[in-house]
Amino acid sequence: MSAISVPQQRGQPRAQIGKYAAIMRINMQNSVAYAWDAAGQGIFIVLFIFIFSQLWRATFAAQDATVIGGLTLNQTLWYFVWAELIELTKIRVSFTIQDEVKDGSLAYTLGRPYNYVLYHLFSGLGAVGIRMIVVLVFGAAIALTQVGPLHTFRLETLPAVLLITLFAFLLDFCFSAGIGLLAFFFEDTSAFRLIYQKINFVLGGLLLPVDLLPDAVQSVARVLPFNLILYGPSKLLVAWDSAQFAQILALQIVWLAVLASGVALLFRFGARRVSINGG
């Protein structure tokens, strides 16, 4: 039996950044070729922001308000197209590094010349885009015949929040590679994968903005990255806020700091626990 160490990546910058580049152009051609798997996610997003526009529509109603926790009718419901959006189309390589964990695949990947986490990041991201343009025809397009195009939508803020749409993916990247990697040391991680399901179900705002949320518990949320992954980006998108934008991009690249060393700090203690039996 003898321990794997990780190997040192080597190369120069320029040639490092080449090689991740070509990883995720591949998987970016391989999912144009496989752009209707996400009309599967697509009818979800339909069915979903169809229900949720019954929901408030009455709840203002009730309410006989035209604007709740900051939203109209009209924000609400596109804050949840661009929230679900990023739910539905996130990089979920938590399931993928566990099995190769468990199955014993991911000793024939560290020999090889690139960073096993940076791969499936890129890897993902490449196939990120044909989805979320397929899923957002879907959730726009029924968005609009419930509350008509958005209001508040200004074109030169989009910019900003495709970036921070972009640190929300690097975020959830890091806590889905982490919950992947705790395979290293638990034989089953169904159940952290399922706490950050129900985690962002409420304190990231896929159920209800933030903002409508107790002021104690809104304290709470606040504070945490789980909030910068959906609420942040949605919210810039239906009520952009320079200041609220700044915060936020602010948080991301700190949390990420925070995340991805301990993704790394995971991942080299993790492979110090790989070995091959045999000859």
Contents of the next structure:
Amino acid sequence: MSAISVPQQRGQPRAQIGKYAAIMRINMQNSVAYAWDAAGQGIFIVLFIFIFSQLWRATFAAQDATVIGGLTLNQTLWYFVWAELIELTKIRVSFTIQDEVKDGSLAYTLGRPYNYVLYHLFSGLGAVGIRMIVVLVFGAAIALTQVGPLHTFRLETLPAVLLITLFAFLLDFCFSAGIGLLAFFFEDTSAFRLIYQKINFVLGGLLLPVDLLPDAVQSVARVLPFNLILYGPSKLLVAWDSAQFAQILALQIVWLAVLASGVALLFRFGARRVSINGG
Amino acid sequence: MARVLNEIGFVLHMIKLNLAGIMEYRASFVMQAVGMFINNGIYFVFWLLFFDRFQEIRGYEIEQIYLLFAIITLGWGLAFTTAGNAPQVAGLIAQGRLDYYLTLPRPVILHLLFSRMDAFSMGDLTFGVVAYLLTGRYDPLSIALFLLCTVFAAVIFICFRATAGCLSFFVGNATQWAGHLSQMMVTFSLYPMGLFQGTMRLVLYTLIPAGFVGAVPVEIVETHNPALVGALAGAALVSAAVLVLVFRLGLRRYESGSAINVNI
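Next up, the form predicted together with its partner chain in place of the form predicted alone?
The complete assembly is shown below, putting the previous chain first.
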């Protein structure tokens, strides 16, 4: 008995998944070819971790403390390795979308059988893996030379940390895509990009773990989604807590729903403003 | 002397034209400048929060950070508001687009650097002034030294960025690496120099002169030390000499892209 193979119809779930998986696979292959480009990001993580190691070593010494904000110097530095890793390898799609909106090339993609925003998401995710590995090698190397291996690392919690990190990438993608789509309404979106980046630096926990912020700022930071992008995954890596994991994951899912809806609406309103002249 | 004055006049004229150019897109200009101001402000907040918790680190307190930020942002703003093409040098060389400058009867490097203005840097300019107001140093000598230091810092910023861009003459497209080097310099300069010791400190006063755009000016404004003013002026001169030398050496290896460009 043999089954007759029927070609997958457009719109069927399996065909949809296959389509985006193919986009991701192609970009993953591309990123292998350009793995050396990630070395540039690797240099930055070395730079930042070196500076942070000097800063925090001096701070721990000045305070005559072994634990600050619940973390030892060893944990603090590895916290920054993971936070910088996310910051340096995340999907930077806002420039691409802005350019495609401004030069009109977005119009060519509207008639194609894929969702414009999802296309960028999966092509970005395809490129993230290799970049993360390269940057992590650089980051881990400098951290090892400065403070040695992470003493609190537990291999069994790594899948959960990676899951939280994946959601962090998705949340950041929503912000990045949203900023790029603002090009429908503003000539230049660089200012929004800069401000978003710097908010992540402070309220996201890139420069200072959220636990070290003053109470008033901390309470604001914890209700906003930025800490779920950098602080959440990094804190769980260095100081695993099951209850905190569940809380962060739940908040990430809620914020993802909110932000993804915002991006979809922005794209729908923006696409109405596209006018196509000639070919 | 007449020639120097003539070239200064030329540079000022280009700055005037560039300003008129970016003012054509006024809304975009204001947005970029405000964006950069807020960008700096948020970074500044990090240090406020840090010192709120830890008070002092290797001789630096929040007052020194105000001054450090004031000098670096005003210096950076001055540098790239006026010489906005410095970050483009690597790309222009790699694409063989220096022909336009080579055919005109003006010093190539001056013409190249000052033929563009960066609207973002206006935000740095204004931020630098506001940050200085927070330092509370309103005596005329401190203000004069502050302004002088920012001019020297601007010269060093421009020369370092452009020299890094000149790597394109020797290694192909160095756009990314020139950007990385420049970013490295400004990142190191924004931290108290006391954090870095030994070889690293030597690098930060030579190969990547971050100490001369941050820590040295801070000490000058605080101590009014004339020897340090001389050292800073010397560093600015050396930066300019290195740029001219590297640019001249590189120009011998330059290959035209044969592209037809119209600079508007």
